[in-house]
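First, one chain by itself: the form predicted on its own, in structure tokens.
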Amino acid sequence: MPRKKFEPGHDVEHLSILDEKGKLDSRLEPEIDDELLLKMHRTMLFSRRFDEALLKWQRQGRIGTFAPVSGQEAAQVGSAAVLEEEDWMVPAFREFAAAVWRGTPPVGLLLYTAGYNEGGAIPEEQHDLPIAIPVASQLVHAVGIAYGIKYREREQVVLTYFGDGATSEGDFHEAMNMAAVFSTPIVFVCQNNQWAISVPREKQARSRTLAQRALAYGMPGIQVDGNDLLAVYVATQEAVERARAGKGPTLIECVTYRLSVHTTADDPGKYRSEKEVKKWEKRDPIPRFQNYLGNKNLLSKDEIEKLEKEIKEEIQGVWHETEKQMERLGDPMDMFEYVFHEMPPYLEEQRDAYAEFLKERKENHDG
């Protein structure tokens, strides 16, 4: 019998519309309302400055460990901006920019990083899941939501985020397979920031792209310049439309870069060069998009300066409000609440014993 060659059924493309030098491919430029363009820019800039403030506060010991988003704002805002209010967004642990776009109060994000679980609460009307720390664990949850949407014959879509390191986890492959088998309305957005903590992209996979992993599961995969907000927006728009039309999932690989630390417990200087970082700083998504808006006469240097001042004041306000809330929170007895609908006897015993301990300690201290 002769050998037969099988076609994978889908092609893998690379999409770039606005390159790092500001050159625009006008043939691919999407039609986006001016107001939406400016809102996306403001969200990216706010996220960068908020990220920088968080890092400062963490180094001062005011908050705990967190994962900075700097460098990946376009990949998050450009994709989240496509979603409708009724759609679902399922994040990993670095999606501050996407969360801000979706309406999560920055005070909540700050409270969460300060160690208050109350900050992880999602506003009731918001169709998002909270931060997921275990790598790739959120992907199976996202597929479950998408399956539920299809089962109930709703017109919603799920968009879930993860990093390049997550594609080496079993949960990623299980989620991709189940999403394709059941043709669920989900968009997988991989933020390939080149490093899975200290493991470089080339040591994670031998495939030329991460997007081509979609082919093994029978779904479309596309690689985009993740620092090009326009390219991310277009690719996500196509994927969301496909999912909403009942045509199943898509994998989008956003090629981007983590400009800061993996988390504040990390020292990237031990595993990557300053030369590499400088190279990617030239591809920074925010100045690139600002130049684009300037060329469209939508944003001037004076307006950027005014916006910078406005955002700085807003972030200070967020910190002051967070401090007020921290004063009202932090009762250690709260750890026994909100876990069970009906508290089991063993937990009641632990609660009562701990309450007695706190009472005795207070009496001794007052004495």
Contents of the next structure:
Amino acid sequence: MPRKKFEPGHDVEHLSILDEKGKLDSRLEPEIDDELLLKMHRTMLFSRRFDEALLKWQRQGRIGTFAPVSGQEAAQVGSAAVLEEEDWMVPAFREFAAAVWRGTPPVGLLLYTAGYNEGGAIPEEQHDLPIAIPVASQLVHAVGIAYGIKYREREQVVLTYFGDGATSEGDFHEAMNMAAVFSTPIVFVCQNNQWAISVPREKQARSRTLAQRALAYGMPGIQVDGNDLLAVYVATQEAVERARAGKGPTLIECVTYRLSVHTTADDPGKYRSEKEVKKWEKRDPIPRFQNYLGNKNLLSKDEIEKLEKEIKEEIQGVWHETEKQMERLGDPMDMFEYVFHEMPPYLEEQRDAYAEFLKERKENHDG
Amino acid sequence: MADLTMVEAINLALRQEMENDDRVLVLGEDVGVDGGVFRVTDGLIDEFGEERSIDTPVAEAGIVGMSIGMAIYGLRPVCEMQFSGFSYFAFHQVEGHAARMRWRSRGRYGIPMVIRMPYGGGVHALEHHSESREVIYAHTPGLKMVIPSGPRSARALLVSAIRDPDPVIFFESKLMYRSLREEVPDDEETLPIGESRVVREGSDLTMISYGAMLHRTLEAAEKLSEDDGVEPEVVDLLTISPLDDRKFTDSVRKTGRVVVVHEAPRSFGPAGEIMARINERSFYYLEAPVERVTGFDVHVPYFAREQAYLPDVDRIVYGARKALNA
Ligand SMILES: Cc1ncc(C[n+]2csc(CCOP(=O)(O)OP(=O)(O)O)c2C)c(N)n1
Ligand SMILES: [Mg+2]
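Requested next: the structure of the form predicted in complex with its partner chain (the form predicted on its own having been shown above).
Full complex below, order starting with the chain above.
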């Protein structure tokens, strides 16, 4: 037989459980504790409101550029929520909702966007990597961590985030391939938010789905409605179980949408229509999930209102705390820290010479 | 003559070269529909279509590698790295092939391409968006490394870079993109690659700089003139490699005192090479050790401390006085 169809060895599926009209496929509905459901809701809502506050502060010139998360809360919280504390989370640069879920203090996130390196500090007990701005570069680190887990025969898994644009970088392909070759415990969560700055998903890749790329590397791929928290949760749970059972990596494509600007330096009016944004606003993951919780009698309108108030106050508290910290921080000498474990002599010399210069300048100004 | 920002001046150079020569095309992330994240390529897609103003996937190695192929085939690609901090994703293509193809093919395949990229600090950007790593390119044989100091030199040098038979790395200061305007002639203007120029005459001190730091250096020179009564001569390098050492050699031989200013880190930075050339050519003319005012050997801190990293007028004056008073 000179010609025959090839079996790729894995499937590519699509999964949606709670659709955009709020219709639930109860056969697929996962069993999740009420408490966990409510916590996921709260984190999504907090992230949305925090995002809006950041945008406002940025426009007022109080903080710098950042990459808003609005629209992608379900893709992030629904996946991060599957992880255990000992698992690792390796983010790109838009994962504020996942970071909040993992326990990153919002004050840290705010300090970071206000231009303070201190904001990048990872709490000791948290197994997460800092923000990685070079697109797709973090994916290979995630594979390395996963290799370490396997080497040490631990139960942990790694979950790593990236965008649709990231799938065009060589690092993505190298990471996928190596993850599969070494059969590492890792879950690749692609947040396909339809845009890589101004380039739409269709111009980023010709393949019908991003999920199907998994097949070429020898791992399963699944495309989920990324604005459906339940679907994201289920797909991630399956992938994490696979990884923990030593069955290797999985690629999850969350189909979602960046409702806001790419970063605060971006003007989406240049490349996408209001109409498209409106269409996706109707698929907003948060009201959809609120509706679901409402139907389950877990969350009433009043409770949402109360929560909104609570979150508003919390965010104000975050601002005040950050402001207080900023007054204390900002010593320029900090820039010499953490370059090396031990500061080499030439760097000490530069630091001391700069301190001397600052001292003289101050004396001249004062005198 | 039009009063243009650097963004507009570079856009003019691209537009005119694309009009004149259908081999010229631009490619990169967001350079088409968006007109580039800094709007440098704004409108080119309307005038020349998406075949010549190409929105690529997010793939720097692909952008540079494809450009090398295009150049081999006879096109004149001008590709953009969205920020110099992401150009490392393409470095194996730059060092391994763009810089070497002429040499490897014994002259058969030159690589007439330009890689444009914004560099430098001072705009409150995120990590990887503020560095000044020109030495990486200047240190690579086979590459030319150009850093204009304003709208007019940017336009003229970019035209030369596009017409150059060899690969040119073209750094554009983000800080200068919109912060100053200059008269730029409507008609074609070029500046030779590999030639520096004296932008302020003086006889007491030679100040050497380029790019965004040139302006702080010029300010410092004025301050020294007013406060200290000395007249510094200021040299604008314009090209980092191949380094033109004739102008500053002449100047150093006249003044005997030198300060070199750049925002790149200090160790193994451009000042190191400049000081070596001064040592080789003008050692016996020196009246004082050569001073350098540079970025520190650290990562550019996030923006709350960014200004502390960058040389400012006070630091340049401080360094200059050391050279003057030694
Ligand atoms: C290597 C690299 N190239 C370019 C950039 C500039 N850049 C930042 S985000 C981005 C698009 C990324 O798109 P995607 O992966 O879809 O993530 P999204 O921003 O949509 O979350 C680009 C090109 C970068 N940060 N890193
Ligand atoms: Mg995207």
